[in-house]
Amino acid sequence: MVRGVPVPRGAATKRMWTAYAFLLPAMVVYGTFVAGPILLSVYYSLFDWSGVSRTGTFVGSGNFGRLLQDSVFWRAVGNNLRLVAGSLVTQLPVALGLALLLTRGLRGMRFFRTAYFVPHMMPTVAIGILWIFIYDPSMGVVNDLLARLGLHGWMRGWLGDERTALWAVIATIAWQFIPFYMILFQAALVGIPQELHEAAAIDGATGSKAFWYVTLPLLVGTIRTAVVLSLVGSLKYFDLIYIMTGGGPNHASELMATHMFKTAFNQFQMGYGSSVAVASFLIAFVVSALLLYVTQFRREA
């Protein structure tokens, strides 16, 4: 098609329907496995239903009214926000630092690139079991190291103490996901033209100056993507928390997803569990949309 030349109406309609035909399989898959379950959760949240019986009792917004008074849910929301903060503060800076090291072309970098990525290749169950042993109060590496350093007062049951259970798992999650963001940042760093660094060096921008004034501005898009991925992932995180602590002790490491799972499948309150899932979805959606809006606004400004 030549730009500026009008397309005949019949040809434009045919092209539009051809595009819809190519999109149809993807739309069917998305509707079946993404939009459908979300709508079903909204529907089930309107019922008092065990998930086992054939029918439930329609309660309207009753489950959501109960949710507003559920102290465990709000504690889980707070823990999810702590997980978001912990992930953003630890995972992204460390991943960026490792990516910068791996792009220096030093000797043995291929080995370190593989070694750093190993945690992300391990199954989550294996990671959970491994770190349960590491945090073990009697034979774990953490307490053994503290004892060797003479810090006996710091020794504790890391996963059994309400003060440390959540943060201990957040450290494990960081260990699991830092390699993923490292690869993301490394791909972005490799894509920066070398000519820009050479031009900056001629102007006297080397070392930290080159990083702050050349590298970092060119990584803003990738950092924004990483922040969104980390935020959304933290708000819907489930597996490692459930394996390592089950949300305990005394809900100290409870997350919205673990609360939803236990309510729906352990306590057989599928209707109320669906309301927890819908609330979790809305919180994640609103926070993500706000973040995207703010970062987009600042970029355009």
Given for the second form:
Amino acid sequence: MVRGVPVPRGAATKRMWTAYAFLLPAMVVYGTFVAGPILLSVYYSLFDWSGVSRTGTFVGSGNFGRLLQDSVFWRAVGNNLRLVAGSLVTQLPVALGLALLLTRGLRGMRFFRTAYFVPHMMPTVAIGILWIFIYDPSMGVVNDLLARLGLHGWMRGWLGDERTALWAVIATIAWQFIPFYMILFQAALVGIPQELHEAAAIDGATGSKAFWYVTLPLLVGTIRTAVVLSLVGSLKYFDLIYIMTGGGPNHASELMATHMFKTAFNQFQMGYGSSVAVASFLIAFVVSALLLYVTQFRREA
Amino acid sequence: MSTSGDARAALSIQRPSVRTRRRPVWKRRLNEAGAYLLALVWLAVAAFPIFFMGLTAFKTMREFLVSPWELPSRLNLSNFGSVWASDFPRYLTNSVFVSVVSVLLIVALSSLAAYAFARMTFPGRRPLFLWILAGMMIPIHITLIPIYIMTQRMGTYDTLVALIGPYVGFGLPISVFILTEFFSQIPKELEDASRIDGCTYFQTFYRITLPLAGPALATVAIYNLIGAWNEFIFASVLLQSPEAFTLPLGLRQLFGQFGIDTPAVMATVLLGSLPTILFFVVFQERVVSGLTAGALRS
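Same protein, different state: after the form predicted alone, show the form predicted together with the partner chain.
Below is the entire complex, every chain and molecule, led by the chain shown above.
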């Protein structure tokens, strides 16, 4: 109800249709390009279909049976979990540390903040290409540094080596995303009222004590947000892996999304690719729901 | 030195009630020095790859091979010349077109929808709102195959127009969310007055609400502009011919084209990164609020 406006009879119906008219364009586009395709994905996942022919062969849950046997898919699931762990363990603590550093009120920190944020503003493809050169076995900066330090045994083709490919990209992803979480934490830290720190200081809480007993508890909400964002982001991650390693060598850095992409668009198995997409969506959904449940529960306990 | 001392004195005059046990000066100095040291260490980590990129882009291939670490003997711009002579300008205009059109559509559609959610009552308001917000949780790649098939059948495959639908669709949920929150905070009385003066809902929305929503609209626009500008996965599935490539695909194309000519590749990467970095330096606060808005409000 819109207060204060005299409403003639029949106006309620008219207002309702006005509201629907306001919503219509957004709903049509959203339905066509977001909601509809999800349902179609589920539908396609029931077919053996190349995508070239008009229709495929109905196989029911056959694609999902095949998925259970697909060792590359399970390897990808494992790699996605490594990416989750790697991101949570490196990105969030470093970002929090940097945010604390930037909010200490020291001179020149505005410059540092701007400089720290620049990596996050580069297009992901540019970051990928740049880091391919940094990791290059013969011309790369990493190996050059190691050689100068006399650590010749550590030199390798970082992206071509099965043992290091995934971790090398995880490091690059951290380089790209630490600035984002840093800004997130900084915004939360700036939002903490100065009075709280002053009150705590009167009670004798300074330095690390103030951090553990005042700052950290007030950051819990933001930390939870950051964990959820990082987790969901890591489970659906695609870009830098696809650009830097393509999932290789020998699937060592394969993720659910790159596996889906290659199945559908390189091997033209649209039906099976859809079932990989649906399964990875379900995995991401269950893991995030679990996380939300656990953190929610923790808060109330 | 004396100025900072004065400032500190002024502060303690302002807040006489707070008396904390002051640590000795040498301890504080040491602490500050440690903080700056840490700040410099991270500066090295964050900036070194970018420094390396800049350094290499101004070198000749020969110089790069002889000494990757040394400064170039003279400011050599030929690498940028060859990037500019390539298809790079075309990729740039393609990206500008797709991003600008997508952002305009997102802002128009999401502000209309948000206005209805924030200001009107109608059956199904809450479920529809939740339904559109659910889009924030959807991983893009689950829609990739259907959208690829759809584009093939609609005949828009391999055109820039094909990208606009998905970009707008996926930009809507967060934008509707941010704008609905913002519109709800605008005092209702302003709109009531215009309604009494005989404005239609659309006139009220267009003449009263939108002009008041400038900051929120800017946040939404910038958030989506950066997203559309960098988008990679839809572009690589829906575009095939280099004439239609957006900047991200174009960068990858040039990376393949220049091959082992590292300085040329670095010039490409540098030129490709410049637009968003400059945009950030100029609109710093807006960019930051745009990027954190979605995250912090949820």
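Definition used throughout: the rigid core is the maximal C-alpha set that superposes within 1.5 Å between two forms. These figures come from a predicted structure and were not determined experimentally. Positions refer to the first chain, counted from 1.
Only one of residue 86 and residue 22 lies in each rigid part of the chain between the two forms; they are split between the two. A two-part rigid motion is described between the two forms, in which the smaller part turns by 16 degrees against the larger.
Relative to the superposed rigid core, residue 32 shifts its CA by 3.3 Å between the two forms. Taking the core as reference, the C-alpha deviation of residue 15 between the two forms is 9.6 Å.
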